[in-house]
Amino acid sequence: MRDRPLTAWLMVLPAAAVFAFYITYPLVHTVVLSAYSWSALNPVRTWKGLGNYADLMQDPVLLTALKNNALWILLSLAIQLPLAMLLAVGIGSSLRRHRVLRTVFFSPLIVPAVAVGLIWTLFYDPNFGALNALIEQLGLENLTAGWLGDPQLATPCIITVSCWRYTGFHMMILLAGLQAIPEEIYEAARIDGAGAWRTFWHVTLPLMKRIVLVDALLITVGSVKIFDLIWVMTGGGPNHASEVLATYMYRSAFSDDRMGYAAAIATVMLALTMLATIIYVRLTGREEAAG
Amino acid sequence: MTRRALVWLRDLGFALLAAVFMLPLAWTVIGSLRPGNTLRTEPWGLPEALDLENYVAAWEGDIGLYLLNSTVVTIVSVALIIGLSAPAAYAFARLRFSGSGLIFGFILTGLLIPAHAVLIPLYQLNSALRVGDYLAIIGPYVAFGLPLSTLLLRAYFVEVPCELMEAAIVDGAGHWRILWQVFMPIARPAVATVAIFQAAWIWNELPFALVFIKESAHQTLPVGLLSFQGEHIANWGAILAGVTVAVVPLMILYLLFQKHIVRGLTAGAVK
């Protein structure tokens, strides 16, 4: 049959149009606007070339921003990948008996980040918290902490959350790659006497390789953008110290009023998570030539 | 030990996690329903007596309104994402024509897009344009719910035997009939995981209603609930009920359609 081309357009044009009006437009435009100097108070603009580049390099609190990030990169990756598929090959084995377990595994999800991000500060609440009432209550009283309050432990902690409301949603896409592996493989894996770790390291593992790679992508570029929870505990407090790339663009666009600059932060974490891309179409790239 | 043992260990390893899994959710509900302000001298007490106190308090203070809203918001984003997915995803799996795999490529790259980095230039163009509250969040959600509806369902489509589509071809239909009355019946669960994963997005979503919606009566549950909790800071009982009246809408949702979702997936993962 010969398909006529202009049914073919007119079914992808208005989808192509809209996100083309709505992502692709203002992100270049986002690129242009970070080379000039302007407010919302005094929207009259100034060239700038790339001094908000050359500002940013000075600016300290950029630094913490961007070690957080790299501390939310990390850190998600080293929790979240190995319980989603702790979660998932545990799950996968008998659907049916462990739907109520992927039922509350998936839940956080399912729950606004800004009611996630309250219910965990009423709960890290350094006077009248939840988690320092049961330390105390083990008799662990040197262990509790000004958790959200404290420069220290203020990022660990909202991670911690960050890992509660996402693992489940990793194990999902992990449960759907698990599943697209045939059965035979895994008897003739069984008829090779291979116990279950074997089978799991030797078998599970190399096919779902490129699953993994794609959800390792997806926790890094989370995390590069990761904003709601932030915003919501701390505010990027105390004093800067809990502060990643989004919550400072935000900061400096809508509080502090430095339209330019937030552009010139926009702009660097577009240029992170295209890294990010980067990185991961090359370990792809590599995975298959390897065969 | 036996490899009945090692099972029985294994599930109760699961269960002990599901329960750590749940117990802020579960310390949500249960706070909601004690006295505002007993959760701060006893936070791990459970309720005395039937008390919505708290929900009344939440009521008045725009809870109402706020889900009002969300509801409204998500319904017209999903169905929009529908829409304008759903033809493209078509299009780019079973018709032929030049640039289809650039387009698909392209709004791809929309998974990958942080919201910060579209704000500025739309919050711009919305104070220009002096664009209304609903339309100014309806529309970036609709284009940024669009890569991963078209990923999905395309991935479905694809699937599609053959001799049904040139059955329907026989007949007379056109494609666009092919679509809604052959394609997006078979491909429900691929549509239901759509549905769900936007739907939760959508009524999830901070930044940009936080930046584009002007008038507090026009607040999402997201932002409305940051206004709540400033004007209730003490009141952790009002706060709590506040937070399971968000949640439970979305928790039926997904209930509901929770038994398609990983099926949905798969075709889309696997690909």
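Numbering follows the first chain given and starts at 1. Heads up, when I say rigid core I mean the largest set of C-alphas that superpose within 1.5 Å between the two forms. Quantities reported herein were computed from a predicted structural model and do not represent experimental measurements. What changes on going to the form predicted alone:
- Relative to the superposed core, Leu270 undergoes a C-alpha shift smaller than 2 Å between the two forms.
- Ile279 shows a C-alpha shift below 2 Å between the two forms [criterion: core-superposed Cα displacement of 2 Å].
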Second form
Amino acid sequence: MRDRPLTAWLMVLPAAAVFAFYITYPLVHTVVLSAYSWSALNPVRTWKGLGNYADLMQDPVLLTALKNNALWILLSLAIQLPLAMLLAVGIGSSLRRHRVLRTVFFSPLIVPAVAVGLIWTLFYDPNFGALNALIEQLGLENLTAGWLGDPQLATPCIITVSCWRYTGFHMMILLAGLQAIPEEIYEAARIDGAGAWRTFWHVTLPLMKRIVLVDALLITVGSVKIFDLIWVMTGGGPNHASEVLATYMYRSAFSDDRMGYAAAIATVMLALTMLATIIYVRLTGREEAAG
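Having seen the form predicted together with the partner chain, please provide the structure of the form predicted alone.
A single chain, with no partners or molecules, comes next.
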């Protein structure tokens, strides 16, 4: 009996070692590097302390990136989560046998992000893109725009693409939660005379709160670290209008050769991700206490 804790630790040790080497060490090392000023061409590090963070506080591009990340979080939660729930409820109930629909909704995630970005860039093209052509065919020429070239529209356009790509993934997560709810609960609700809306609001949603919170956390973290679609479609432009933390970090590191500054941006991303995780843990803790 006394050897059981030691055996458990020995079984966990390989996974813990891999986690420490590939996750914990890079995170800590990035935070340490953010206190230095250095570049790839001149790897001699100069101690800067909190100087990089002081520069970040005065950087207007960082403020734009933070605003865009906040917009990504808000719009992604407002669009992806309700739409994914609607699709999950539809497929999980009356369309239970329609597995083809699950494949159709999930398939955008399978397509590589670079291919998705290039296809949608062509779709948004103001000269020969399908979107402006469709608007003109409908007789709404006044609504045509430059889309990705418009500083006001670039970020919402890319968020639309992201929602199209990831909603099916979140649908599958919520669908798994829906299928875990016992059918007897729904039968009891029907016997009590509850309609479809009341059943969803008073039965399905309360039992799905934990899954919804997990999915909301995934959407939030994904919105903080979004990079690929933005870099392919606009590169953070025009004039940094669609810049987010990840693209600005990449630009600072590999275009401007400011490795310490990029590490500071990465640390800010880490802090935001940890903040979202802490909020999730607090909410689930309150849920358990209420239960």
